[in-house]
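The chain that follows stands alone, in the form predicted on its own, written as structure tokens.
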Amino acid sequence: MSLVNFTNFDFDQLFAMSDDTNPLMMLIWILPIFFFVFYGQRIQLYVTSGEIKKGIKKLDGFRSESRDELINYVNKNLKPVDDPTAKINRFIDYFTIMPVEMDPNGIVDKVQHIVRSREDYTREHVRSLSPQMSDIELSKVQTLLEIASSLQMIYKIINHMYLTAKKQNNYPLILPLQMILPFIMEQSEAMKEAIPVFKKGQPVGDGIGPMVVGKMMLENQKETIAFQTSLVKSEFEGRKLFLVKADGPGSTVGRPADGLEKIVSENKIDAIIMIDAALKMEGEDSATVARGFGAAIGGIGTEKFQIEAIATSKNIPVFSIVVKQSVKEAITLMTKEIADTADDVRGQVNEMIRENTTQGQSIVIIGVGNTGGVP
């Protein structure tokens, strides 16, 4: 078999550097090198800019569509007293300034105070659009407002970074934007696709935790344990169960940490089991169920901190069961594969109770996630 010999290249011939070098060939080789040395970054900037501009145009479309859909929903379903457009435009542009972090002592309480103040303020102003609005409709509009506001903020930040880099012809500044844009687009598209799901009040992938606990609550009397949070007391093989989830079927995550705090203040708790959705890694299958230790709860971290502090102060072990899914699956209509894991997760909760507690003990089971469409 004849093979190409890579060892006997004539570099002088290849680069036309021999004695009989043609000056025209030298120019053909050297000029592009000088051109790319001085203008290479600018060419890369123009090429990259084209791709980023397409992404920004899409983001602009997403924010406009989400705003228009919100206004149409309010006008069509809630019969507002006045034209809601101006108010909704103001709500969408609202921002949150997080507290100073130079002295971290007490930072969680400060963050929690600001976030809850924002939620309370938004809730009251959404209600002012239509005073007869039910709590379920209110939670829907509040969620749609959060989506529209997030898409608006994402568009503004990405557009600002792009225009700043272009204004200064600064390729290194546009490079990180090019790298993060695919992730930003994936999340933005997921948020846009979540809008019709929340409008119809259907369950999303993130609702698998409340769905499992909701099934365990069936045929028992619910009571309110904290803001937008329900409690059911039940029994399982000689153990006392405290089942906690956000109120459904409105779109809310409730305040499970406040509920846990109240339960622990009145009862001796021997274990906490949390059920939540979790982001899957690339290569992992969706709807995979996994077990672990620690507080399984997302968000900005204040609820997680509060639950961990309660468990640590009372020396209560915290166990978790998660259902893996992508970002898109977590906030769009719950897939059949994820919904089908509910019975398996419930079986694993029972197994976990038998393995880690004895008869006569008490366990808190928290279904974490958005309870939209989950009664």
Second form
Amino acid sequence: MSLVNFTNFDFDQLFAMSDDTNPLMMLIWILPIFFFVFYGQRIQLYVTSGEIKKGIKKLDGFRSESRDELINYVNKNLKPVDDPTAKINRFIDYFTIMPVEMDPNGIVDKVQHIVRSREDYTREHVRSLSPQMSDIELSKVQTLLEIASSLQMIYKIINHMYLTAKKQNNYPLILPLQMILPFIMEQSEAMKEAIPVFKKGQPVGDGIGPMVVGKMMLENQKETIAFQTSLVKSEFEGRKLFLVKADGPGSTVGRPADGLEKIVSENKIDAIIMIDAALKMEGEDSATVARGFGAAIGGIGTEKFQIEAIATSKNIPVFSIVVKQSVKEAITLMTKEIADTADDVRGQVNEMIRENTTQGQSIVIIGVGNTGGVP
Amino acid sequence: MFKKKKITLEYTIEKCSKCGTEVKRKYSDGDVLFSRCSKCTSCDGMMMIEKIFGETLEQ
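Taking the form predicted on its own as the starting point, write out the structure of the form predicted together with its partner chain.
Everything in the complex follows now, all chains and molecules, and the chain you saw is the first one.
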């Protein structure tokens, strides 16, 4: 005997909800509603978890791949004294505790001190892997270590957020994770793809600023103005130019603010022009050149603060030229479109000098960015 | 339906500082921007590495 004839529904009866409606059909309608009211969030948690799990698996792959690549690179190219695996594993797990922000007075100096201490410490310990390591190799290993360390940290944070949400069966906690995951994956994939580029010492998209200034430096004597930072004194149509960029072709961004401070303390400067890569907005074309005002420099903000403070105290206008690009383009091999903008940027720098200064004045031009592959 | 695989080809552009002749070739290890690399085939000038870049192709 069958209770319901599934092949012969009476639709009038089904939708009418009249007195003679089959009570069993009413239950079939009502039960799912209750079920989804009480368990809907949990079902959504399971569906979303699947997506996030896939992302975390990928991130786990990236971090182990970047670590293995670094160990292989050190073993293959630098002939270390001992097996570097244990040391590298320790370096990768290093953390930085930022200073307390309750009293923000003097916070920039504190942040700068902590970040520079970390850099100095890492440099010395990377050097201990292989005492004959050249400065260029050292900067390469330091950058690779930075990438491996960042990928490790990203994996740990995302995994922690996921496991906590899962443990508590807490769907609202997993929502922000689901929202930020595409951005995190984009950045992590870019970092993973940057590894072979830094290993080969090729220029990255972020190197467009140093590339333009580096070309202007050719045929002139370079001097060291600050740690890992070069200066060339040159002339252009009766103006004195101070060209500043990080030392290449090692992978470093140098300390342009320290360089500027030294130049300004010894010379009267009438304008500062900064050339850098900038993140493009979605929908904007890559390799678009744009001009503006203010210090064009990324990072944690300490260099920018220092440059702004110097410019303000001496009343020097700061102009900037940026080349727009995506996160991936900025840290992977320079694209043809970005490389092709170099001449245009150089032309715009010359135009900016003519428009904003007169003969006899002095201008500092800073090429901001990673100098990997850019001497 | 299936995602196309993307590959990046690495190129080096050499430019003669005297006559401006440009040569595009495959990147080789050790290439560094602005370094002098070979003699120009059109004049007696020196070729200098002007650009190093990647071009992405979909397979």
